[in-house]
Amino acid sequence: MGPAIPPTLTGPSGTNMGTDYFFSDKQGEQYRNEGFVVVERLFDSSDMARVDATIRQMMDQALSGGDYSKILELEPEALDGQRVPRRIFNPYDQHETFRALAHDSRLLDKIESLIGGSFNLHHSKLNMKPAKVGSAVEWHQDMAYFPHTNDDLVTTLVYLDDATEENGCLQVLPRHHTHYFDHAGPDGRFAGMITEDLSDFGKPKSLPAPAGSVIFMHCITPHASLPNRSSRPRRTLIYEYRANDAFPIYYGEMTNLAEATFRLIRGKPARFARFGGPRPLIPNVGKYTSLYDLQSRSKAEMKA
């Protein structure tokens, strides 16, 4: 099943974290309004110098070593030279830290506010829009990539860095996190990203925010980014949750690949699935790449 669950963690002050940090009411109403809730400043400085200094261990082992492809992924664009990292994969189960982070109560309580006290960790990823040659991400819904019997997963971004518009922060189309929008190019496979014109579906908001700040989102709320081209990075550590009777519907390669990072967090394993929201979207899809790679392929053969 994985690793072990670390020890309680202590908060700043030294004091045990308990199940104090479940959201309000307030909070809860935009969360289901909306698609999207922010928290800012949820991790503190010392939680963010944890990470870091996990992230650039991690970075320099890589690059340092052999075959770095099962760790990270490279983005295309050269800075000064050379090329630099644009996502850690699995960051959960690679280092003690991010385990640690997902683990934690003052993300937890909160996600157990959205979908009750069992739920798991459905994946984990790093995204590090590094300065100046940071990769945009298209318009796209999470669960388009993985169905599953409900709607109850809950993608948590924590912001590791300072959050602007100028350095790619996150957009959202609220209030669209109840039906999909189409996701599949010409030839009716699946592009990664959303295919059809949002114009008519309200304004994207911006989510600026300072590090350590965390976005809770609904697993259906469209959402992107722009690319860095600013001269300071906006690092994301994202931690997909799911309730444990939202069970992954199969539709191929993808299925599998996706449930070896499956993690029990909280409760119990669910005994029945549980069918509810709207019927999932299932996708066409050929061989399996990265988010960045299928959607910068899919915009050149829509160009094409």
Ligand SMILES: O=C(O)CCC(=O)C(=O)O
Contents of the next structure:
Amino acid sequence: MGPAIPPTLTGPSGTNMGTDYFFSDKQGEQYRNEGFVVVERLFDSSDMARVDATIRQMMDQALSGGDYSKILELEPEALDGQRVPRRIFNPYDQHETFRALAHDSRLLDKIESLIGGSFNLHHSKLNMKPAKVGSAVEWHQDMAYFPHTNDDLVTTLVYLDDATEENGCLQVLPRHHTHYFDHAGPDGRFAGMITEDLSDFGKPKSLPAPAGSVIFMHCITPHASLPNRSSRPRRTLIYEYRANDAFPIYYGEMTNLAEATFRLIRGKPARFARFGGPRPLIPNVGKYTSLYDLQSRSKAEMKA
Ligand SMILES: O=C(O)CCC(=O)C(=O)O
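Can you give me the structure for the form predicted together with the named molecule, which would complement the form predicted alone we have just seen?
Entire complex below, previous chain first.
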């Protein structure tokens, strides 16, 4: 990780006036050592009710006719004869409810504790992991998808439902956010998933937590989730925050696509890029494909 962590984790440069939501030193230390911190019930039931209503409204609109492919992606397997959404693209730009959450101090003060007070939103997405047919997410490191000049990017995952092992809560491999695992398939192309055997690298940790809880995860922390065969969905809203002086490394069309969702959140645009963290892994990617499709294709190729 780069040097952007402020000297005190309890507030920016001594300004600790009024209500703030900064991490404690202990939480900051856990993030730096383990590669993640979970804050239970950071958002309350009224926040969750607003998000529920918004998702219902967006789904009704998107699926009531017309081309939904710019708004969401469907699960390949039908649920009770109907295709159901697996991911909503770019919720930040699609609805004010998601913009309000992305700018909420309860989140942003904590991000500031981790990467300093000057940062932007790199992208947002909402993984629906519906009951019974919710797809797995294979082990991967987020920064393997979007290399940057430094690693001060925080993946923030907001559970919108109670998440348990049964409905596919997130799993992480702690203490492995300081190096990359290989993400290349047998032909050398980006597989979208870790292609090394992880069994010698410690025990994965499941992160069950109630709705409204938030996982703050370093962008190189390996993570995955099981398919959801339970009767309850496990929706997760994801915001990727990035220090303003972490600049993307161009590796093709995907870089441009990701930059289209950039939004300044706190501080000013940086005048200089900062270099830090492990040497960035560069994905050998062709055209854009969804993470899920890429991973299932890679899995099939690796089995063949
Ligand atoms: O939704 C999940 O379980 C994991 C999300 C994730 O890693 C991703 O979408 O990149």
